[in-house]
Every structure is written in structure tokens, then in C-alpha cells.
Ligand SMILES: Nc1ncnc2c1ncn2[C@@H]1O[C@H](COP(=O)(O)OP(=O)(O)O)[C@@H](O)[C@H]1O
Amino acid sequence: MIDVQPIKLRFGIIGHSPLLNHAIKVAAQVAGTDMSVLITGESGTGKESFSKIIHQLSTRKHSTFIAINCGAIPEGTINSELFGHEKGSFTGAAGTRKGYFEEADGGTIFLDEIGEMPLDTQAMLLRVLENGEFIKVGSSKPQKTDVRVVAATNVRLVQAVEEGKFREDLYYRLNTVPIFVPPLRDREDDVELLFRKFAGDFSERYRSKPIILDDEAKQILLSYPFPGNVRQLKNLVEQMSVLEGDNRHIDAEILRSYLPKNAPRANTLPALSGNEKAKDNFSERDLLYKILFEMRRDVTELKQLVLSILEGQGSAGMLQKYEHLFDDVSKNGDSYSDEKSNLPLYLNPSNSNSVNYNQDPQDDAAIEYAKEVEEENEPEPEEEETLSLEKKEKEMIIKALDKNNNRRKYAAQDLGISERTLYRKIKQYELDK
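For the sequence I just pasted, show me its structure by itself in the form predicted on its own.
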């Protein structure tokens, strides 16, 4: 059993989140191997710290560790930076140069923002991972290297593979061991711990007392989604530590003045279960709803098309045989039936005001009778059922509060969310008034 607390102390990691502890355990377990690791997570979550854990707990800890931001190197020079070049291989190549993979032989290379790597460089990296070989720019001689590769990204590489922006074979080669670093909004109780840690650090750096939040300011801090994660929180604490001067007590008004006014909204929909998959971005649910309703509309249109074809061919027997398939079309007012004469009546698709009758058009009496039946059977417009997720969400919260006599702790348990999330949703929907 791996004890994560000594690892946290050694690498300066603050927090007790189960998701964070799991990520640290996986990093410690894989450190002793040479397996490739792919670290995923949003920007600002501290992915580089996990690459250092893997390197320092491995047998390579006394060898070179190099961290490279693939997105910061120009596309025209990244091959030279990673694999080196020969003299005269391109304009400006005044001499032979060693690349990072040659310099880090026997050690570890951390490739941050791997999703920004050009496709031709990805092919060269794949050869290093599979054969331990690379070729310098301008050379034809393969060179051997023994480097452990740890990669990180804040984008969905699966989507990049589908769009042709990332090699599928490289993705699976890198993703031998995946490590997910959770965003700050999913670490809930760690926010206040990190705030106090940063406040203490900056008080020492700037030789001042640490800033302190009052109760209302704490609630605002805990309810803020922090799209920039730990990096954003650290910058926020540093700003207040410097700009507030002698004022060391931060109230709600002061804190709001430092928070961005138009910050991206976090995914805070209540979950119906404790499964972490329920925290996926709710835009995927919206897309699913849209697809389902478009399919329903297409099926209705298809039924109308079949009806028109059968009617045009005069296939009365065929219509009667498959009449049950078009019950919902009849209910929606797209077709009508004359019960006395058993003659089906259909709206003309080319003109919604004209009626096509399966009987002699010269029979005026029949036509007048059919029109009367049409007017009598015209359905009343039904009120469209609301599809708003926010309205459903609000109703769920109200029901849970009523069921538990406004005891938020038990209401949150029924909804499968934390009290902090419930507090934030109550504020959002103004349910505390």
C-alpha cells in the first residue's frame, strides 16, 4: 500500500481529494518501470509535478530530467530541438548540435502540450518510443538513446486523432499508463487549504502578515469554478497579498473585485449518482437531445412520404394493411379518417390547405361532409413540454429541499452532489430568498 502523504510533503502537493490521491498513487506505482505515461488534465492543474514524481521515484533519478513545452517551440525548429542537427543541414546551422533526446540519454523527458506537436515530429517520436532510435536533422545515421518519455496534454487527444491532428499509433503508444489530474473545482475542500498555503508563502516573500478571508468571502471562494485551476488561485492570492497593502482581512466585496467578471461557467449540474462519469460536460447531453428529436422528426417525415407514395399508387389495400404504423401521424393532425365512409383523407404535402379525397371529386356532397369531419377532428394544440435542463435542475433542487425540510446536507445527499455545489446552485437560482 502506497502512502501518498510523504510524496505530497516531498513535492509540495497540497490537498486531500480522493481523485488527487489516486493520481499520486498511480504515478508512484509506475515510477519504477520504463513505461510511457500520458498525463491529462486542464491547464493549471500541476501536471508537471507528476512528471517530477515519476522521475524522482524511478531508477533514473540521478540522470537528466528535461521538461519541454511542445507548444512553445516553432514548428520549423522543433525537430532540431528534440533530435539535434548536423552542420549545414539548414540555413543558420553553423555547427553540429545535440538534441534533447541525446542530452537526456539515460534520463527522462517530459513533453508538455504533446497535442501541439507537428505530425512529422510525431512520426520521429514514435520511432524513439518503439526502437529507441532517432536521426538528426540533415543526417542519415540512426542513433540510439535510452530515454523515458512522460507526456502531458490539456486537450482531448482522442478527438485530435479523429480530426487527423494526432497519430493514432502514437496516442496508444504514449497512453500506456494514463494519469488524470483533477481540476480544482472537483477538489472542493482543497481550495481553502491551498489559499492558506499560498497566503503564507507570499507573506514570507513580501514580509507581511498573511491575508485572511471572512466567512462570506470563504463561501464565494469555494463557489467559484476557477477555470484556471491552481495557477489561477495562486495568482489571485498573490495579487491580494501585494495590492491590499496593510489590509490583511479580505471581505466578500474585496474578493469579488479580484475575481474575473465573465469567467467560464463550471460544470455544476447535480448528479443523480456518485459516478464520476456524471460530471462529464453537459453539452454532450444537449447534443444527444438534439439528435434524438431530429430522428423523431425524420421518422415522422418518412411516414408522411410513404403515405403519399401509397396514395399516389392507389394502394388502398396496402394502406389498410399498414394503417397501424401511422397512428402517431393521425394524432398529430397530418392525416384524418372518415369513419362513416372508411375513406382515408390526407393533407396534400404541397399545399397544407388542400385536401385529397379517395373518392370521386365530382361528389360535392361527399366533399362537404369530409370538410366537416376535418374541422371537427382537428386536434387542439398541445403545450410543448419544456426541455430546459436548467429548469429541470431547479425543480430537482426544490423537491430535494422540500423533502428534507430545507436541510441542505441531506438534500445534497439525495441529489448526489456536495453541499458546496448545492449552495452554489441555490445562489444561482435565488432559492434562498
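I would like to compare: after the form predicted on its own, may I see the structure of the form predicted together with this ligand?
Partners and other molecules have been left off, which leaves just the chain.
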């Protein structure tokens, strides 16, 4: 009899639903074998933890574990990444490179989003699974490796097989042991547990008190279908924990304002004011935030450019006339001014343009949090400013990808950038690792 409780503790899995317990039991039972495992479940259900359970509870636990997101590796390089390549096998292949299947010899490879794997790669994977053999790109010599494969997919894999996009033989080969991770709407009792767990986590992270739901809000949460599953719930709790500022009591109206079904359409951008409209959908806020940041950067760059032109032309008169415009920049890009007042109100938890430390002397956590936010809004050297912009951009990209189940086309649309730009940024921020 497998006791799932210690496994949950060890891998940080919250929930008591029988379906979830069953999935954990299967993972623990199969861990000790070398069988391939296919973890199926909607996006955000927590499939990743299962690959870790399987590796950690196996005799391979001291060997390498490599997790790969097949959807994030470009088609042109996936074979070389997985199986390695010989020197000169393609333009840019300066040396011989080991692939993951060679690196993970004796260990486990987790192939996430296996449905995204190109057909030629599927053929190579099937060969490894059948007889432990693979061939480096540009080589003709088969090599041996001993790798246990755990794959994960959303429920669309069967459809991909029907459409001829996924090899049927590979599907059956991987699916030797299926593990089904249930969607959150089928583990109703877990929603509240997860909510409390995440509220606690974020209160620690943001040094505030945990948010709590009133009865009506609780009912709404329990009846919400959570298409994005645990990931969506986690994001929701984080948004409310941060954006509700000092208010820790979530009632029905507040909760509804964060749930996507109430989201205003893209063409109804909310006004930047402190009125009720300010509690609109978070992704709208994100977009506004992004626009503001970009405008801020553009303005600073423009100022620097103009300043250098004026100085270069020796236009001292012009410079003097518009001096006030350049207070916050120097040609070398010293720093931004504190532009707090230009930021929308929701960025500031106290809902005023300056944070007042004495506002609530009883509440240490709130004060700590306020200080933190004020520090964040303090003028910083440009390098740090750039970093925080990058951080924000990275967060936005992660959010957009999450929201769209990693479908880059739609994530790019949400972000208002081209797919190519998104692709470049994913590389730049190493989000494909």
C-alpha cells in the first residue's frame, strides 16, 4: 500500500482529491520500473511534479534528470539538441555536441508537450525507446544510451494521432503506463486548500497578510471552472495578493473583477483613474503597464537624443529654454526621475501618489510592503531600471504564454508583438530552458 502523504509533502503537492491521489499512486508504483510513462492532463494541472516523482523514486535518482519542453525548441534544432550533432553537420555546427539523450545516459528525460515534437524527431525517439539506439545529426554511427522517458501532453494528443501529426506507434509506445492528472474542476475540495496555500505563499513573498475570501466569494471560486487549472488559480491569488494592496478581504465583487469572464474586451481599454473601473482584468492592466513602461523608455531615449543633438549643435539657447524637460536625463543616461505620479493608481497599494509609512502603524507587514514598493519606485541607475523593465517584460511574456497554453501565436497577439519578436525574446530570456 503506497502512502501518498509523504510524497505530497516532499514534492509540494496540495490536494486530497481521490483522482489526484490515484495519479500519485500510479507514479510511485511505476517509478521503480524502466517503463515509459505518459502523463496526460490539461495545461496547468501540475504534470511537471509527476515527472520528478517518477525520477526521484526510481533507482536512477542519482543520475541526470533533464526536462525538455518540446514546444519551446525550434523545429530546426530539436534533433541536434536531443541527439547531438557531428562537427560540420550543418552551418554553425562548429564542434561535435552531445545531445540530451547522451547526457542523460543512466537517468531520466522528461519530454513535456510531446505533441509538439516534429515527425522526424518522433521517428528518432521511437528508435531510442525500442532499442536504446540513436544517431547524432550528421553521423551514420548508431550510439547506445540508457534513458528512461517520461512524457507529458495535454489531452489533445489523441486528436494529433488522428490528424496524422503524431505517430500512432510512438503514442502506444509512450503510453505503456498512462497517468491522468485531473483538471481542477474535478477536484472541487482542493480549490480551497490550494487557495489557502497560495495565499500563504504570496503573503510571505510580498510581506503582507494573506488574502481571505468571504462566503459568497468562496462559492464563486468553487463554482468557477478554471480552464487554466492550478496555474490559473495560482496566478489569480497572486494578482489579488498584490493588486488589492492593504485590502485583504476578498468579497464576491472583487473576486469577479479578477475572473476572466468579466474582462473588458480588448477595444475597451479602461480609463486610468482611481474609480471602480480600476479593478479591471489583470491582463489589461499588464498591457497598460507595458505600454507605460515602453513610453517611459521611449521618452527618455528621445530626451537623450535631443539633448545630445542640441549640445552637439551648440544650441545653448534652445537648451536653456527647454531645460526643464531634461531635468531627469543626461546624455549618458544617468537616471529616470521618480515617475510615480505618472503610473496608474493600482501600482501603488496605498492608492495615493505617495506611500505613507504612518498610514497604519499597527500593520507591520503593510508598512514593510509599502516601503518595498516605494523603494521599487525610487530613482535607480539606468542599468537597474533596464533590468526591472526586462524583468517586467519577461513576466509579461511568461503570463501571456501561460494564458495561451504556450501557443506563441496567441501569446504574441496578446502582447501586441510579432511572433518572431516573441520567439527572439523567449530565446533572450531563456524561457525555453
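In this text the structure is predicted, and so the values were computed from the model without any measurement. So that the term is clear: the rigid core is the largest set of C-alpha atoms that superpose within 1.5 Å between two forms. Positions refer to the first chain, counted from 1.
A displacement of 2 angstroms or greater separates the C-alpha positions of residue 159 between these two forms, with the rigid core held in common.
Residue 11 is not among the residues whose C-alpha shifts by 2 Å or more between these two forms once the rigid core is aligned; its shift stays under 2 Å. Once the rigid core is used as the reference frame, the Cα position of residue 21 differs between these two forms by less than 2 Å.
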